[in-house]
Each structure stands twice: as C-alpha cells, then as structure tokens.
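In structure tokens, the next block holds one chain alone, the form predicted on its own.
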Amino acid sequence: MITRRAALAGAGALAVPTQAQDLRSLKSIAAAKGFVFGAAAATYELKDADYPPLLLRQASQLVPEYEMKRNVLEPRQGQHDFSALDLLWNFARQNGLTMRGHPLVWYYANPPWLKPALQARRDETLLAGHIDAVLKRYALSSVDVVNEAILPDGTGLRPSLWLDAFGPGYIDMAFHAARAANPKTRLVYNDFGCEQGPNDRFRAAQLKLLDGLLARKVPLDALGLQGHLNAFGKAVDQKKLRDFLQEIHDRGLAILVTELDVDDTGGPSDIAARDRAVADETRRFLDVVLDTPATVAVLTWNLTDRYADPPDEAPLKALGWRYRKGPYDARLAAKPMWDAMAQAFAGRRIAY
C-alpha cells in the first residue's frame, strides 16, 4: 500500500541499518520529524546498572509502569504515599525527560478500600480528589485520565466500580476534574482495540464514547492508542486502521501510542523468526500511525525484553520461553524491532 508518507519520503527514505543504532537513537529520529519517543519505566528498572544509560539514550519521555496506579498512590483511604513516583519524576527531571501520567481512573488496580467507600457514600471527592493530588503535584505532559472504559467486545462500558457508583457520568466527571487541577496537561482517553484485526464495533464504540464527550464538551485532548499488538494474531488491517484515525484527525484530537508492545507467543521456537514477525507488525502499524498529522508521541511499553511477564501457559514456562515484545531484548541487544521503529520514524513527515 502506497501511503503519503511513502509518496512523500521516496525512494531516499532513510533506512538506519543495524549497525548504526550507537549513533542514533529512536527519540532523535523522531524529534527530528517532530514527534516525542519514550517507554515506561518502573523504579525497580532504575537499579539495573546498565539499563538508566540506554533508557536515557533512546528515551525523551517517560511513563510510570506502575508508581501511578492507585492501589500504590492511595494505598490507605486519604493518605497518598508519592515516594515510588517521586522517585521517577526526579530521575526524569534530574536527565531531562518529560513525563506522562497513566492512569488517574480505571476498573482495575485500586485500593481494597475504595469500592466499600463509594457503596457506602457515593462522594464525587473520592474521584476528583486524588485526581486534584496527583495533577497539582506533577507537572505532566499529558495523562490518562480514562483507561479502557469500554467492554472488549464494543458492546458498552465495561463494569467498574466507577461506573456503578456515578453511572457513565463519571468519565465527563474525571475530565472535569483534571483539567481544573491542571490546565496545561494534555488530558487523554486511553484504550485497546482499534488496532488489529476488523474490530468494527469496538471502533465504533470508541467513536461513540468520544463524540458525546466532544459533545458535551468535556476537556478531551487526545485518543491514547495502547498499541499492545499480536505478531501471530489478527494482523493490522491497515484501512480500517487508517480509515478510523482519520476520524480522529477529522474530531481535532491528537493521537499518543502510549503503550506499544508486540506479542510473539504462538510463533516459532526459532527466536530469529519471531523477531521478523515482531519487526514486521511493528512497521505494518506504525506505517499508518505516523502517517496521521494528528499522531505526536509514541511510547512503548519498556524497552526491553528483560521485564516482560513470564508467559501464562505451562507449557511455554516448561521450555523456558521468554517473550520478545520490545525493541531490545533481555541483554540490552537491539533487535530486529529496533530498525522497524527507526525507519518508521524516519519516514513520518512534519505536520505543520
């Protein structure tokens, strides 16, 4: 498929072969065509020696793994605990790094205590206030107001405790509540979906959800594309893809990769293989993505493969799999992932 950013880039397109990785870096290649790169990043990454040096040589930004989820924040009703995300925001600051927020509001990951306080009052304070504390304090790019607030299937919001407590309010309710803690922030809904395979009504849902809040005129930004892929799964369909990020473009909201990783379980034992297909949907999807004026980040989730989460199934366990979503592998050694990102970067035209 011949894209604009094909017709545009030509033939002279630059291709970063491997061996030239020591002399650029991802976050260069994309500053140059305007655009941020970055990763997520846990506090317990930072004490591996040699990983900060490659982060910070690859990374302009970053996003907490972990440090910003609520059930970590706010642990005991009323009482923040900031001390692991501090320790990311100064190391951030200290390097010259910005920083996205990922999530203030989700169905998952919340503290034991906070269902039995909204059942037994339904107090708006319990949603708008920690969003107040987490935006006063940190000065942030953009952040994940919403995360994932749609059923897999695209048939309706998905069940939370939020939205039993406030009913589907409670989305305007948390834009609300962000942009008046802080009015620079990008404000972002955040979710998964849109990228692979048909998932029509899933994209339609989105639309859907993101039309009533533009209609209502919630303090909506930007669309946060997880970009969690599958090397072995539905494959990018990229019209369909194409086609929705236009409408996207069309409502004036900003488009962030925010999460960015490809899953290789169900390929070869032949780790060679796996890291073309990885390489090879990596590009398929971001061919469309920066192709889009209205895409302005792209951030994976990690670096590297040294982090990801051992694999669910025994059998994979048993022969000592380990998977290879990132741009880098366990050793820090960049892979086939790593060219399929620079020379989608390299291609992106400026949107001015």
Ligand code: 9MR
Given for the second form:
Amino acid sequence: MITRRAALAGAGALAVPTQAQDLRSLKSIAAAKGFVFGAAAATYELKDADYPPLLLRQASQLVPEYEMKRNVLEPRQGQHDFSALDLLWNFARQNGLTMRGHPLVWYYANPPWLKPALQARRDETLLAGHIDAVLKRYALSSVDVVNEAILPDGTGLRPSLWLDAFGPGYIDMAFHAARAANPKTRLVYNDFGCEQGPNDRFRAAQLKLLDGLLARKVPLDALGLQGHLNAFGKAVDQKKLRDFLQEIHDRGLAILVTELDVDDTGGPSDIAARDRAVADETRRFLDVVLDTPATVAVLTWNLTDRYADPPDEAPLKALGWRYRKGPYDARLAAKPMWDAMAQAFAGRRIAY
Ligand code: 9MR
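In place of the form predicted on its own, output the structure of the form predicted together with the named molecule.
Up next: the whole complex, starting with the chain shown before.
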C-alpha cells in the first residue's frame, strides 16, 4: 500500500521545476518548498571578491555574524555605531536579500560599560532603548529578541547581567519592547539545546519558558533552533526532535533554523569520511525539521570554511586544517553537506 506520505514525496520528486528554479541554488530549491534559505554574513566576507557572488546565488536572506551585537553597536553608552551593520544592510538591500537580526538581548558580546550601568540603577531603557533603536532603523524579516537565556544543561535560566538587573521578567520586557518598536518583524527566541543529543531537560525547560511567555501574552512568534551540530558527537535523535517540533507547532509558533553548521571534530583522518558523516547528520536533522509546516527558514552560520577558525585538535592544526563546518569548503567548492541540504530541501513534502 502506498502511504500518503510516500505519495506526496513521489509527487514532489516528479514535479517539474519552475523556470525560476535553479537546482544548483539552495535559495531556489527552498523557495519552491515554501521556506527561505539564508546564511550568516560578515563585513570581512564582503571584502573578499570571490564571496558575494556565491552568497547571492545561494542565499535570499542574510543575518549578521557579529555586526548586530551590542558590543559592536554601542561601544560607548548612548553612542550607537551602525556603520558595520549598515554595510550589511545596504548590501542586502542592493542585492534583493532580506535581513534577519541577531541578537538583541544576549548574556555575551556586550560592551564593558553595560554591566556597571545596569548595576547602578534599575533602568529599563538600557534594554528597551537598544531594541527600539535597532528595530526602528532596520526592517528585519525576523529577529532573535533574546538569545541563549537557558542554561545548557536545562536546569534554569542562565545567569546574566539581564537576569541580575531585572529578574526573569527581562525576557518579557524584551519581547514587548520589540513588538512596540516594529510590529511587522517576526520575533524569535533563539537557543541551541533542543536539537541534538539526549537533552530532554533542555527541551522541557524550553517548552516551559515558551509556555510562560505565551500564557502571559508576550508577543513571541517563533523558536530559533541554532543547529550547531556535531557529526561525531551527540547525534540528532529524530524521534525526540520530531516530537519536540510538533509541540512547537501545536503552540502556533513558527520554527527557524538560525545557525546551522556541522562540526567534524573528533572524526577520522580521512576527509571524505568526515564529509560523509557531516552530510549524513545534516540530512538527519533537516529531514525532520522540514517535515513540519512550522519551519519557515533555514540559515547556515556562514556558508564556507574559508574564514573559519583553526581546530583545537593539534594534529589537524599542524596539517593546516580549519574547522570545516559549512556547505562550501575554503576554495568555495560545494561539499557533500551542500548535496545533503539540497536533497533535504527538495524532498520536503510540498502540501503545506
Ligand atoms: O560566529 C560568531 C563570532 O564571530 C563572534 O565573535 C561571536 C561573539 O559575538 O559569536 C559567534 O556567533 C555565535 C552566535 O552569535 C550565537 N550562537 C553561537 C555562535 C558561535 O558559534
């Protein structure tokens, strides 16, 4: 007997690509399946003449790698410096890409003046004023309003300057400020603990946090799964991920994969074997993520290995290797991870 699922998958495979669909372009395959493909980009990458053509061919959205972080945007109190972010924004606008934002409120990458200022007196404008300034300046399609507020082991909220200053209510405050500043931008809570490994406690903590926000009518639109996977670490548990994403969908929230990359640290010395494992893990993850209509976007954390950090593994470093987490290698050639993404994208059931 042919199942509904198999029939739909078959129909997808036989579908004639539209003229606009370029099968070597992830953005085009994604668009045909009703979601956006994008990538993190950085100002240093735009200076590399080889890179923008690749980014523009593959991605329809960008997210700043670091240029929207508070330490970059407000190095001195009250003096915003939008110059780096404007470069990315203008690049996106001039080339027809949308931009998503990351992050407005984070425990990390803050300027040194901020913590003492928060400690000096309770001043909500130190949180809301920044959110307002960013969201009024840029028309972002979505934004990570709060990033990584849960402890990685899922035992509670992560200690932070924000938690110290305002208590757990800082998360509500941030979302309210974001909605007030720009009612059109999709508001996202973004974290990394739900997608990989036996992390039941994190998933429970994530649902508890989201349920609290929703019960209090906090304006929240989506959950961001960062998607920092490891091909030789804690593998994606497809059943647990599927069940979890159903919980998110049941709550009426959208899902975005915001920072997909796959670390091959700990793998064998054979590069081809590493690449296969990375591709397999990518596919296992994306097959589940794209099997819910809640998923509206997939972004990789950068697109290539060209600018990546050297690995911690001394033997690899000695060989001049780098982290190899992206779908393109340092020569900007597509890796098996690219094919895994293209296949997972193309295999999405289109009946949404
Ligand atoms: O890749 C980013 C790096 O360039 C920055 O220096 C760093 C601090 O701003 O942040 C890195 O990006 C992180 C992201 O903002 C949140 N999730 C984890 C990312 C690191 O893999």
